[in-house]
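One chain is shown next in structure tokens, namely the form predicted on its own.
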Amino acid sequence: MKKEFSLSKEELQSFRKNGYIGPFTLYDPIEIQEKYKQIRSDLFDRQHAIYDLSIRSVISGYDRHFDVNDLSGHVMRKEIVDRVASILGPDLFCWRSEMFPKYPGDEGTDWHQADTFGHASGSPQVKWPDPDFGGAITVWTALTEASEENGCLRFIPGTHEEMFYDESLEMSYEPDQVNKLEKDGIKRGFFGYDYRNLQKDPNWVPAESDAVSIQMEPGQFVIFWSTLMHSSWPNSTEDRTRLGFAARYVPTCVQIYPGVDEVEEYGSTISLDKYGVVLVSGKDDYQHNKIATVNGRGIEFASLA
């Protein structure tokens, strides 16, 4: 059934060909400015965050939709969910969210793809019924301007149907390499990892000439397959932070963190005791996952698998 914000036939064709669609405008300039101020303030309060207060790494930005009100509402917005349902079907989980700040002088993020999301932890975090299929839909929202100067996303269209990386290979965390790795004259790493270690062919080089920059105004979002080759520019400005928020969606048939009680990434370990997927559309007929109900200040578990 077509919903209010469902993708059109032409948009779906474009998405299937290129692996992404957008940007779309969700918030007007005044609204996003106010939300940005409130979100930035709320992020500092970790009293109700589901992961340990002592974490001081990239992983500390995971899943703040559980305890930051504006992010709780954001992952359920019809403008987002209707479009994602056009791609994945009506029964949907939001299984993770991540904050992506890029401060003045920060390196770019290297080209990468995510299929099982086991690239950093070593264990698959997403398991589809079909072992030959994987990934998730990412909805990346610009909370600030995202330009080539301050670190916008880059995509290589059409690369979402072939994995150039093997996420089961070893990729060691090296925090001393953050903002120091240089590739082809550009500083770009992967938050302390070197994604080249996962290449199936060590001599393969991403087709930079085919890349497109996804520049966005504050309040806009873009939808893409996590298996699409994507990266970001460095922030070459002196005073313009780029802040993005990524929400990740899968159909309810997908198992999340199968057989895993904790996740180790970026030099930190988080317990999944307080974790649960959020049902944002339809119903869950599979009962693979623990479902959490977001209440704005922590979570409640609606059901146990």
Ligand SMILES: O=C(O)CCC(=O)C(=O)O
Contents of the next structure:
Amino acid sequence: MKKEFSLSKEELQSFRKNGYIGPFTLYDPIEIQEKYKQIRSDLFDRQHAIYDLSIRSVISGYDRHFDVNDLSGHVMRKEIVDRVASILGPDLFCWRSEMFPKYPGDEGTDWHQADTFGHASGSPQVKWPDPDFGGAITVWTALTEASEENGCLRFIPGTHEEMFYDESLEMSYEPDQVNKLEKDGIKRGFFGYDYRNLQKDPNWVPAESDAVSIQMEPGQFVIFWSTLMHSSWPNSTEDRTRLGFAARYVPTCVQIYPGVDEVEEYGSTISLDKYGVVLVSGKDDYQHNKIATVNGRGIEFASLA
Ligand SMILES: O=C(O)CCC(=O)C(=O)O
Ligand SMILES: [Fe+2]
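After the form predicted on its own, can we look at the form predicted together with this ligand?
Let's see the whole complex now, leading with the same chain.
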């Protein structure tokens, strides 16, 4: 069914070919400036955050759509959900959100693909009914400018249908290595991991000459398959923080965190007791997952599956 913000036939074709589509503008310059200020200040208050963590942990940036009001509204915006529904169908969960700050001097995110999202925790976080198929649709919103100077995303178009990494291989968490790794003279790492350890072929190198930079204005978003080869530039500026907010969507047939009640990754452990998926569109015919509602005040469960 065509909705107000559904992708056009041409956009859908381009998405299927390249693995991404956008950027699209969601917030105007004044609106995003105000939202950015509010979100940044709300992020410091973890009173209603669903994970009990210090602000310094990478995971402290997970799932703040439950307790930060502007992010609660954001993950359900029809400009986003209608477009994601054009790709995945009308019955949709937002299963994860993540803040991705790059402060001046920070390394870039190294090339990676996510199929099961189990790369750091060791167990799949996303399980589709078809074992050959996986991933999630990521909607990455620029809350600040994202340029080649301050760390915009990079994609290798058309790489979303073949996995070059095996997320069941192991990589060790070495936080001392953050901002220390270099590849081809570019500072890049994976938040304390070295994603190269997951390469199916240790001698393979990403086709970087095919990569495109996704420069974005504050308030714009881009949509991509998590299985697309993606990375970001380092933030080489002295004073221009880049802040991205990624929201991840799957159809309701997908199981999230199957058989797992705790997640350990990036040096922190979280309990999933207070975790739920958010039904952002349509209905849930499967009841695989515990559904939560978002209201900007923490988590409430809609039903116990
Ligand atoms: O923002 C970044 O640097 C990386 C984002 C990313 O890897 C993702 O959204 O999956
Ligand atoms: Fe990613």
